[in-house]
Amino acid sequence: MSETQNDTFVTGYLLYLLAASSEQASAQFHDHVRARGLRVPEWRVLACLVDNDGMMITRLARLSLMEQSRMTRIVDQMDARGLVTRVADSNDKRRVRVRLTAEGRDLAEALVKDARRHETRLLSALADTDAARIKGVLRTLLDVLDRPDAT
């Protein structure tokens, strides 16, 4: 017994095994998203306009799990890159739409692409039902978990 292990919370705990889960997931195609030269933040932006383009920046901050300001400022640099414009919203001068460069645009999708491959690999190493499943399961997690009375 040179290791006294217990582990006997910690490993069973749904809000560990979510997050190593994701963390754990993501790893690789992380890696392969900052080989493209992105940061993982703007391969989310870039991912979430490739669905929608001309997001506005609460919306794409949302979706892409992080706070507004931190958005306001990925955006700036993406911008500054070339990756993606500001566009003033004609309707509601407080809006700031985003919107894919052309070069923005071709990463965006080439990587949308390696996503798809890197996803449909993923899931044929689980077997068939746990495959079938998992996104199901979290989809219905997260339904739960957006009603209010949620918890």
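Switch from the form predicted together with the DNA to the form predicted alone and print that structure.
Only one chain is given; partner chains and other molecules are left out.
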């Protein structure tokens, strides 16, 4: 979108700008994910577990932007492929945690490196001050939206 272009409601609307930016940037990386033999939801699971192995399904679903029932099916499929395994929580045997297998960890670590390179390329198109601020601004927005009184 050109800076000289007059904004219409849609092209100037925050939610459109967030969604369109995410869609385009994600599409580039998701092509790479699929070339590695994964579906996008599986990549999201690996990305979540690489730094926080042993998450419960509810937390994993929230961070992966999926409904819990869909997450359960994805984890089942990934378990069958040998990428993750389910283990009982040591404090509460009724709870199940999802852990990466060695194969899953190797794949996750490789893809996270690729994702970081992709992110660096995206951010390099911005001025240094904008690149440094964008994540903080988005985290603040998410924090505000997570508040019970957010409208």
